[in-house]
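In the form predicted alone, a lone chain appears below as structure tokens.
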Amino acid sequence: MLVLGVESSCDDCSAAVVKETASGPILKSLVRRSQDALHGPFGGVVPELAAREHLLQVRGTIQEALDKAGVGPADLDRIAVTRGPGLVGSLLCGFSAGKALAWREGKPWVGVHHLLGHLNAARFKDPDLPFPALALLVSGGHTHLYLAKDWTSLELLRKTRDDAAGEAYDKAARVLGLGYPGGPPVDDCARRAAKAAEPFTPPRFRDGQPAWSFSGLKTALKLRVEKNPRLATAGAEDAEVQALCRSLQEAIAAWLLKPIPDIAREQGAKSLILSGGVACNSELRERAALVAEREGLVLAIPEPKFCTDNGAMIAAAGAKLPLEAGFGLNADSDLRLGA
């Protein structure tokens, strides 16, 4: 089954042509447009910005991803596009041009979660992956912890109560000058330190509930500039400025990865799956290695350039879900699992 994938639910447009087979999928190709050029002189993305940029980009974005799996619209089986959460704006581009193309070319189509995209990437590097598995979302918009029953379904666990984990990296980097987006520079940062800023109190809630918090750690580390202002200027070369984003990164890696053995327990899950936009970050990934090691998990994170909003991830969790029928379903950019 040959499965072009699109992607437009926040500032990447993104499509690739996958094939589907009996061991898994195989990337035929992918294109990815990064708007990070565009957003940057504002420290993070502007919604409008990135509509009209996804207009201008889908058009040329799906064909060249034709064009590299060497294929045109009528060799595909299916059409897989993104219908949410996102931007409402930047999800209309990338879904009304897959739904356009699919009614075009009288192919079958289907609508596709973006958090499902995510989980999709790891069949990539392990199709086989044993389940119920612990699904670990993370990126600049979700910091979502799912039971995967098997590739298309999910249970909510837990998710942050305020900001993502990638939102975190991305006000770091702001503050501190790093630029945008902020997870790379701020990783970079932190593999160079020679050592550790003072450690970040972790969140407490009144109610005892298990959650995720990120905005007093946002808080906690603007406060510290405030104190020593020249941080804001510095610099990625910076002792201080390095140890600051050693120490911000030991703690989101830290948080994130605290709940897992004993949720893992609980669940009886016998792999832990790690996706989205964080998880490109080497503390996060190395520290995952280690509590999946010590638990007997098997884990899955996919490759970098899957970990990101790509169409690849789109058109794999295509290929596992049921079609749509008719054309009459839209975007949606608070849609929810099972929606």
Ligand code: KG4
Given for the second form:
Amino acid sequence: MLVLGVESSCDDCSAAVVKETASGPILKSLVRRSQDALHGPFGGVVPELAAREHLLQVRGTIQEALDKAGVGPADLDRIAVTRGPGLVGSLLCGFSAGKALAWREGKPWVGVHHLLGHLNAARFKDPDLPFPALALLVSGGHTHLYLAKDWTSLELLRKTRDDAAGEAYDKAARVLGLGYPGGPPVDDCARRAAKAAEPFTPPRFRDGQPAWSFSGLKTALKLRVEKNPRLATAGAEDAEVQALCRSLQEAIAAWLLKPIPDIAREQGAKSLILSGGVACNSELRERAALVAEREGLVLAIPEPKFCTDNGAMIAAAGAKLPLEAGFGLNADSDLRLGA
Ligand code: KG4
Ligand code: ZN
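Structure of the form predicted in complex with this ligand, please, following the form predicted alone?
Below, the chain from earlier opens the complete complex, with every other chain and molecule after it.
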């Protein structure tokens, strides 16, 4: 089965052609047009600009993905397109383009939940992963832990109360003047640090409810920079900036992974999936490998190109989902899983 996947929920316009086979998905082409340069000067995604750029890019992105795969729309067996959640203007561009193509070509189509896409990115790594699996999906918009019974059935176990982990990276990079998106430069600085700065204190919750929280981390970092204003402009080559990045990175990875062993045992999990943009993070990948080994979990972390938003993960998820009936369905910026 040949599937076209289209993703436009935030600031990446992406399309991919994936061949779904009995032994898993095979990538035929993947095109990703990033808007980093457009949003960089603002230190974060500007929704209206993102939507306008998607409108300009989406047709060309889909065409390029088809061309690179050496196929035409008539060769497709289905079209999978992100339905939500995300920025509504951005979503509408990809969703409407995918739906229109399906209508024009008379092809089956399916709307995909963005997080189901991130989960299914792991199928490129290990299509035969044993279930149940814990799926830690960490991006600029989400920090969610799910129990996956299979590739399409997810139960939410815990999430962040405030900022997503990727947001913490992006905000920290803004405070330190390291650019947008913040994950890659902070990761790079942390790697080059000779030593870590003073560790960040983990958040404590008065109600005792299990959750994550990352907004305090940004405030703590800001306070350190206010005490030492030089850090705001010292740049990526500065040893103190690198040390601060190392502490930040260690804190985020440690906090994310801390509850995993207990929850894995409680839930009888056999695997651990790590996906979403923050799953590109070197510290998190290394620490997750140690946790998985200690706990006897099969670990699936997709290659970085499948971790950040991309059309291939949407195609891989779409191949597993029931098709839509008709064309009445619309994008939903607040789409719930299982809704
Ligand atoms: O999944 P994604 O592409 O888009 C969303 O759905 O949000 O994730 C983007 C997020 C950004 O916050 C970016 O800073 C973060 O992923 N990210 C990283 C790294 N690469 C990207 N965070 C930490 N370390 C990285 N190497
Ligand atoms: Zn995402």
